[in-house]
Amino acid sequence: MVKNSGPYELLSDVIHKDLCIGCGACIDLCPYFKSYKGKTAMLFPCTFSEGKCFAYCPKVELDLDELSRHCFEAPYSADPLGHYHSIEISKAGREMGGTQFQAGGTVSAIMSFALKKGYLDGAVLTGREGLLPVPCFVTQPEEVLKCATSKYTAAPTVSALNRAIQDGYEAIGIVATPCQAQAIALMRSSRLDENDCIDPVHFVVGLFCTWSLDFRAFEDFIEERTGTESIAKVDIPPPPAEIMEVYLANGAKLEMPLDEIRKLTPESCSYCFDMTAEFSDISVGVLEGRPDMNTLIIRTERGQKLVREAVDEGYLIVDGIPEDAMEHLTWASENKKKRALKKAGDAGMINTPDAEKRSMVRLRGEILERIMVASQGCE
């Protein structure tokens, strides 16, 4: 990390060159930042001239080498999927008592079966108020459901991670999509050395996520569209339909081309190399071409024995991969990255020497190398 970098210098080089995803990891740390529909502001001046925000912040000073070692005692690969131990498909299973989820219903799954059985004392998830996306801190497994639909815009999760430690919870889940996932891999890793840093992240369960949306650039689109009718659900089908389909709370449902969506992304996410959340311990997605199933990547011990107790207690089934979904999800994750990469490198953003200036990541040459090698011809 570099030396005396706290609140100020978050402000130079996340916020006001519009790198800031909105992941809330530097909210509720302090009075002095906050985050309102989707932006994160500085409300007050801070005299600290280190601080967790800082720290905490997965778009500056990533430490590619340094986050994998401590998440999987290994250093970071050119692996298009990051580190795992396998790829399966799977959905919710009978316990989840006939639910018709979104997808496959693997998370919520997941985490109403780690409340159940009390490994964990509380979860946070991403609830919604209208479209607004909102953190939320649940306890009972009845709770998960509430939050089971898919956002596409980004939101502050990770600020009730910070609330729920604060209030003294020992044993937290957290559904974090990949931004968020490096930001609580970074917390994990405690990089401001204090001695008394305990882990209360049992473990985080990452999504899938190719782009967000800004929520105030979404929310003038959508109104354009539907007035002040209500939203019941927003869905994005997988290839190759290429549309967003808005269902409202009268019934109807509207489509609107994915090309007019993806103008709605803010810059941030540009620069994003992450497609399948690598530093969680089990990553979700939907299946291409099978809507009611996920991709399921199990990536530590931990989350390979969650999943493993999950299925045998009837809360999930898993299933082998199709060799054409592999190919396609290694193909898309390993695009993301070469073009993520290339922005970044074209920028200045990578391996910036100290004396100059901060770097957004940082990764050993050779693995950038063989990334944007093996890459040739993903566009």
Second form
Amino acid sequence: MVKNSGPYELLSDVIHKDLCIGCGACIDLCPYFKSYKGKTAMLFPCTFSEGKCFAYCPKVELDLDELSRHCFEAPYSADPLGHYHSIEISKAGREMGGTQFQAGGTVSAIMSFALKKGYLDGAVLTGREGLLPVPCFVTQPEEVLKCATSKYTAAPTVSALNRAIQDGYEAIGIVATPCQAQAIALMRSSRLDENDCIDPVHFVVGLFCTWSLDFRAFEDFIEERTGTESIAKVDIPPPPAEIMEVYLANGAKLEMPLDEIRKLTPESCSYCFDMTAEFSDISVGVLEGRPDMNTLIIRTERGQKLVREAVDEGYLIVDGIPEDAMEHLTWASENKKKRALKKAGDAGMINTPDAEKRSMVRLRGEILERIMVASQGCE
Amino acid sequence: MSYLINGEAGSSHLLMGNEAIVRGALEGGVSVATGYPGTPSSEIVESLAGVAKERNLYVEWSVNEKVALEVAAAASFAGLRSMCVMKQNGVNVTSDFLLHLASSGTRGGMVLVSCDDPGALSSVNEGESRLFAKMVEIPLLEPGDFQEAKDITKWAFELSEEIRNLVMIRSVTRMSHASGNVRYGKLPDGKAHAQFDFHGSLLDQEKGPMISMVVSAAELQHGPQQEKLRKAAGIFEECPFNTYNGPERPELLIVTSSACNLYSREAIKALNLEKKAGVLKLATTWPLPRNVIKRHFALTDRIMIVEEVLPTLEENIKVLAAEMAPEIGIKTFYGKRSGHIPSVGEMNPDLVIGALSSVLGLKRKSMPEAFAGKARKLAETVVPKREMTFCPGCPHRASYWSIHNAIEMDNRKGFVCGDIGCYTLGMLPCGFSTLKTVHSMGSGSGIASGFGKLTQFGMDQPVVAVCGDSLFFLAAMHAMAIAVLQTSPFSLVSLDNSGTAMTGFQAHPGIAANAMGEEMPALDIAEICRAMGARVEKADPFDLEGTRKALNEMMEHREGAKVLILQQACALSPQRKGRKSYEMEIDEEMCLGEECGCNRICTRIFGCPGIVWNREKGVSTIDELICTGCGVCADICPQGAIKRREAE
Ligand SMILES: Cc1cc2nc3c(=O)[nH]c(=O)nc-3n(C[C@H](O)[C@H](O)[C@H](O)COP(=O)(O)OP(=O)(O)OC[C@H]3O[C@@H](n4cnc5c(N)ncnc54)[C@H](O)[C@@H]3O)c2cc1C
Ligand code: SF4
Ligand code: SF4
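Mind giving me the form predicted together with its partner chain, seeing as the form predicted alone was just shown?
Below is the entire complex, every chain and molecule, led by the chain shown above.
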């Protein structure tokens, strides 16, 4: 097991190195770390040499084998899509009505269904106030719809999970980006809190993610172009569109070239090797060429069971994944993995002996090698 | 304060130095007294305000020292006796008007009292005001004991009227705040009548306009002004307050003034040097009485000058000694320039003993090391280590908590420009080390406004300034005017604790009562700022999250100066003192103490003295005697273990 450290190390090895993505795992565990406008700040010094903040942070000393064993009872594999049972395509079923979703509405459908059935006593989601993504905790199926659609800036979503656990909820579902899902997996596998014998996290829906945006940079960028008009929805239509669409409250729609938007990505995302949220029960993304459908990766028994029930009860519609979509998905995921691990390796952040320097990530050398040589096809 | 006006002539009273000055002013027939509060001077105006009705005085806490001197000058121009009181830093503020006033001269006796603070016991510096007397060419008097504090003040009015110019009195903390016996004189009866005459010629100081001259005619005024000073010097030769105590032919002559007179005499006594050393105590330290000095210098060859802070007296004396050398011979001087007397900090008898011993080659009787070591050890065990901190329930602690958190959360390397008041402590851990600049009164806002304008050079750090309510009127208001005009993007946080708390709740324009306790319409800082064109918000600093949000929100707006008014009365204010809003209690079961998830944020960081860490039990508890029941800490505790219950 990797050695745990404390708040100072989190500050020096993650936050001060711009590796923090602001996932919220260290927020609201204690009074010292707070999130504001997507950035994590330490308000006052804490003197501990070991803490939950460091233990739960996905950006330092992430031991992939250990996480994988905890989630899937198997070591980390070199598969670009992680451990999974099946990959399908899906969308919200008739029970979900005509709400606006980001894509097929799979995520909202699954969460609404699980709440309705009482499998969950609450769900951690991400809503928005203007452009700002805001962690939300909901307990009613209808409330899930208020958090539908993607907020493309990094959000401290996991902080709402910390609060829900403190408030005593015992069966919590959460929708998480890959980094957030890693944090949740760390939390669940952590042996730091000996008193926690029950695992309050019942179900994790992972979202595909290639990159997110730095909130302040994105806000400035949008404000320059829209003035004071408030934003209704932001969308990145599937390739080959290469644009971001911003819908304003007054009905106007703006199109921004993706190339310019990508420049607003935080440094942290360029080290992220997980596109498909590998440490979750199911992972959901968009399906190329089909804006009304999602790609759905089912990873665990639990995920499998919930999806089947949701289909049976009219909350979800599933179909087989077309071959070319599968190929593209694998290629894109592999591509992200290679790019990030190369960058991290070059910066000396993989498998470094911790006495000397803390690692960002740890994985077996043979797996690393297989990932790096798997395909020469990436950019 | 009735003891200051009741009491027969000839009766003795134990008075604080500042009260002795007040009694002197009353015996001198003062009619108008003004000032700006500042330790160690504040009691003078306060005490005069307390007897204003009975003695038919007009007493004013002015908006700043410059205005205070102007108001007092008007009274003098109209033939009344007036006094203006401030601490040393105030003389800097008033110095512009002071220079002009000294040049036009005065009519009714006018006295400027400056209470200096050697050692900066309650100041941010130990700057000294004596040099101003020399610079603006007015007489300077320094009382050497408490009786003199009274007598010299009374005499200063007479002197002022005789030379037709302002007279400055300088006191120091240990003179102003220590007490001694004072024999009363008579209080004058008879009513003062004010009238300003201006029909005489331009150069007629008695009946003409009072005008500080334009450059071309300056010499017409400057010459006569210096003549006044020469006249004063002549009077000083006969001044009964310049005294000599000691043998006829001392081996060493100490020349001193003010509180150092007391230290010098004590030192001589302690060393049994009565037969060897004499003390020439000067009350008239500018201009110096040449003949008095000559007479005494002729008695000895070795001279030690004992004074506090700068070698002001020392240097002035040396000039005279050089001039008189052909007649009195060459002297050896000991003082600050020789290193025998320190140039920083307060003096005390021990320092004088040290200097005397070294000059006279005496073996110094110091404490035996064994005893000193024991005493040190004992002190460490029985005297708890204390850091400077805010009072329990102080609104500043709550305000700084939110300001600090807003700045940290904002995460763009923002910072706070501080100012002078209790809240200067915001630079220390008790204020979460929030302040990054602190200078003179009101300058935080000016500095912040300046930082705000550096965006053109690529500076994008958010800038915040804090300022007390009294300081807003003193100087911050002016900085605000230019900041609004120049759209300097900074946020001014007005720490409005409803009074000039640090110096004892004196009136200021934002309070609905004046120095004499009469009701007044208060000026509203928020309305003033709005009228200037600034965006203004208000918050209750005891609402931590609301305050933090309001400031974060403000820092987001990059366009122009903004004002956040945090209003909550000082914990020691008459309206809050002794009254609890809440009964506080800590649930020991819920308290996490030193576990991950808290790590004692209440006692380790927040630091209200009302909460104490129980090391044995590993929990925090409320000290009911100290807690003021403000309830703020309940919102600090991450566990909700600190409970507040409405007090009956
Ligand atoms: C930052 C980001 C980047 C993404 N990048 C890709 C990509 O490269 N490729 C791809 O195929 N898909 C990507 N997605 C996923 C995609 O946008 C959809 O979220 C996903 O397809 C599910 O669609 P849906 O119609 O089921 O969602 P909906 O039913 O509309 O539900 C959306 C859910 O997303 C959650 N959510 C929204 N914003 C955030 C956020 N910032 N952090 C955490 N949770 C959030 C909400 O809680 C909500 O439950 C990204 C999503 C995000 C948030
Ligand atoms: S990545 Fe998440 S856990 Fe790590 S420092 Fe940032 S907010 Fe905290
Ligand atoms: S309520 Fe809390 S913060 Fe206020 S005085 Fe008491 S202990 Fe201090």
